[in-house]
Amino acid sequence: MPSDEKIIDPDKERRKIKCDSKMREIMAQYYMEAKTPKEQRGKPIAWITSGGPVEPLHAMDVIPIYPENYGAMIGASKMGVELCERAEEMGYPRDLCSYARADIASATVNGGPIGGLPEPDMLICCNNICGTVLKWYEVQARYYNVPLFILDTPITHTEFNDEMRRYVTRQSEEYIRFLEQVCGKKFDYDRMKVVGDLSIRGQELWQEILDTTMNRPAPMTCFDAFFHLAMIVTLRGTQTAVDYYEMLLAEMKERVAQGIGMLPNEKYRLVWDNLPIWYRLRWLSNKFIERSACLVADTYTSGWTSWMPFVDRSDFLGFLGESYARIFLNSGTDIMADNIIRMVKKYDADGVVFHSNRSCKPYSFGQYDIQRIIQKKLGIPTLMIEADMVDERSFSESQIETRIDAFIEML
């Protein structure tokens, strides 16, 4: 056999998701109709923050690009550094989030993966994920020069009343006024509907996709989570995440029935909190696997499904507002901690790992409290991980691995 040979491992080849290369040809189809030219794709493209309100841009034969999803990319591709380092040149402190400097060095060289996102026709930003997104979506208003909507939503610290509810409903009715104009169409009501219901059906799908795990073993961990999260992002109240998610809850429920896991023996079960370290994703989930352990469940890709149980199934477009106020990330520091221990508790887990994000002031500033919330509701062991999510600078790796290991001695 020649020495170059790549030898195959029978049973890591059966543990491999299938559908993981369906992902991959749905996604480059987004971007090359993305970065199709204006004149041949036909469609204005928008850029909306990943927790914005999505359904009326599908409803508007609009297509949504979303920064951050590309900031994910770059991370991924290890092209942050380069990128935050030209920001930075620019004038934008390191301490800004990595995620808003790739964005905004990459727009002015066409920078990472794909050589730069296509150029917006408008922004649409929704401050329900960050208070950043705000300055960082008038930067490239500017830049581009088109216009800007803004959805404000207020932080749901214990409870949403109803001034809440008045205050952003009447910011969705703006909304559509806005599309309105800037497309030089009506807006289609009929769509919206159809739009809203394939929404609710692809978070449905999402949710189920992710409570497999909560089997033993689990078909899956938080590392394969974070790559078919992109759909639910990117695709949300479209058909074809909808067909994808139901593909790849059939896989999951087959891999259950067969007992195929994503580890060769899970002895621990994880919830890992924050987003993910994009450049180590690989590097992270080896480590783990090879101590045995198994990030089950994790409160970044449930974030988009973290709104559906108060959801108004026969109304969705009036709902709308609402539901984007309501997500996880937009909450009190106690719902937080809630939220962790319920993941704990449903997916059975021994302990919960924390990232602490330079980038994500919002996820991050509360986690020490929430960290001793847990310790002291459940008395089980925590690791704080502290990291950036693209920004490579910030994250050491024998202090981590060292960190890890005694986590791994306390379960």
Contents of the next structure:
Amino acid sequence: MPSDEKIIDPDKERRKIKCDSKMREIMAQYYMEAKTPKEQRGKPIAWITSGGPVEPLHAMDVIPIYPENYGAMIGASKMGVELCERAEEMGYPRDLCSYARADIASATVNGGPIGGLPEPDMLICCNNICGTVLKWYEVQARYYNVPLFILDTPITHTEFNDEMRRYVTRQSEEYIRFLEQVCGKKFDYDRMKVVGDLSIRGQELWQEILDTTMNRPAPMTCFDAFFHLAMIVTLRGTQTAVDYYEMLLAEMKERVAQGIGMLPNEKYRLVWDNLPIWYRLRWLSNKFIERSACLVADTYTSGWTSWMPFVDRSDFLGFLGESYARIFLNSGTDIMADNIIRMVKKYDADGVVFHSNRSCKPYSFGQYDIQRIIQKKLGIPTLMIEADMVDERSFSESQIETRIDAFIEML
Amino acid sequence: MDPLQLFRDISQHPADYARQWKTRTGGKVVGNFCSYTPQELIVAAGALPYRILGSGADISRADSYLQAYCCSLVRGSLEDALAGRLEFLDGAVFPHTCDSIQRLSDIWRMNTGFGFHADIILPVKLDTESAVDYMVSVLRRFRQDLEKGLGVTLTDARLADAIRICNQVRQLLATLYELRRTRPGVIGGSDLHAVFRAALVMDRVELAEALATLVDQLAAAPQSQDESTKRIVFSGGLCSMPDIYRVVEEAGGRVVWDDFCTGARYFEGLVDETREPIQALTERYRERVVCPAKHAGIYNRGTYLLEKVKENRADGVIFLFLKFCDPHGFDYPYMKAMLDKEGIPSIMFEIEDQLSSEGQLRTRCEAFLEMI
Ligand code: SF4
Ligand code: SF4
Ligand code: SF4
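Switching forms now, from the form predicted alone to the form predicted together with its partner chain, please provide the structure.
Up next: the whole complex, starting with the chain shown before.
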């Protein structure tokens, strides 16, 4: 995440994304409302997984809270190790996902940058990203003793079939019944239509923003996308997100028109795979910038639009289950490889950087195969960085720097 | 042959057994990874369901496919496949369980070159009506996949036979557990484990016969007087390390129950032979205590463990799971807390691989048994 510079360098100033401050403001407001005592805010709170269907919550006036987003904040503020260690003291093995460990520990000590998340009134878990979230939400369901809804989204190893479609569609209906019961009111289908439209609009805008990096020089890098992503995750389905992304898109278009790139000198273009390394975002970003390498796209931030082909505007709810089931992480390794190949072509990239993320097994296992597929089909160099998104103990600075250097030389 | 010797041999050389079976019968061998594999369907297709556990050989080839932070079961199995140690397999099936198995399926499909590959994409929850309906359709699809993949017709009659024989095996295994519980000393822990290891790969008809002989033998055997030993329940992941039983015994303990998917979870619950077969298979999975990769309420496994401890008047619990295993890692703290609340002592072992941890295990196990 960019932070304030001490000495103002006019060139750097020019390259800064101006919307950043607005984004911070919106996110601060969002967390402020959520942290307001319940009697004052009135709205119930649902904790939900990052790939979970948030739209029905907005339609029901429930505030969605994303422990994973908070995990990222914990990582970025370098508070990860302390919380992870606390989870280990509680008996959770060190090899579990560090988002989960950080959140489980944070809940017991009100830890992290905003002093803990507001307590949930319900938990919504969608396993389209991993099996970890199921176990993690079970832990929280026991801890907070609140109802847990599981949206079970069968993986597409090779195909998504009719039985799966039927199953997820039925669960969408169960989800609505669950919300009606917990909130004690009827579901508002009209409002759902509006929220559905806003969600789709937000995703389209987000994709358009990501696509501006098809230009040379790219007006932003994936490190900026990691920052601006918070909105499509947490406020998907709201006017706020749409308005903000319209503003950001306009700024990006303006930068493109003026030829302002994020890098002073963009020589190489790269694609990033897997989650960001939150506690080293700035360091890594600089390492690549110094070497004139621009990370133009990534599989992570585009993940929130990867269900777009399966969405139906006229019947958002009807297709909710299927669209959420068919995100790229919930598919076979070869399908994931195809996704990266498409990105390399689309963004005209010269290489791929893989983050082999100890925390995230479903995202990381299979990367070696993807690497081979890319080398075979595209013949471009790839780099594998071993780390963890939140737990700094798995980060070896010197080793990673040496690898980056060797990789850049191959480009 | 002495049935115990038969089981010992097979448990030590399961691959040899499968090879001989193949030569002997001309049948096909289908590898599988999990207790959620509906073995009845494979048996009904005339094939041998072979549970892959990994031979424990050094890992080198698998390193190019899987990172080091993957459990040794997944890495070891892939290693065996890549090294040609599973050349007798005609295919493999992957029930969807944990994230590691999920990706193993992809890697296996793309790299090992066995003919038949099936994913059984089960629901993750087993406690709702829509999930159960979905499960029925998944098993139906698997039945078709088997027919296509193995080139057979899987009739209802053959399925009924397979269910019957698998039920028989389950009942016999349950009797064995019961014998062990009521007549201490009739069979050693290592031997019992050998029986289970063999049961995961043997022709089910042969298995039922051998088990019946063994049960008769043991029922007649004199019981040794070791009621004084500490009674232990195992909880956790599969254990491909027979010596843990010996370790416990040598330290003065006796394993009276477990919730391993290669142990009690393998035989618990019968398939209702009077119902439509696929429905009946589904029903068994729905009723059986879940594995940690599946969901049936948030206390399912903890409650079960407590029940088993009480039922078997156990003195302590040993948690045992593989390093890097997410599902078990997440469940451990709450299950331990449930035991703590009841004053039941427990200890946890995270096992890296089969061999490296034995010495350490012994020391800690002795200390634990001394303490309780
Ligand atoms: S980082 Fe990976 S394992 Fe952790 S919650 Fe996200 S998808 Fe699941
Ligand atoms: S613990 Fe259960 S889900 Fe995991 S491998 Fe064993 S049988 Fe399968
Ligand atoms: S030991 Fe754990 S991680 Fe490994 S396959 Fe079994 S359930 Fe999955």
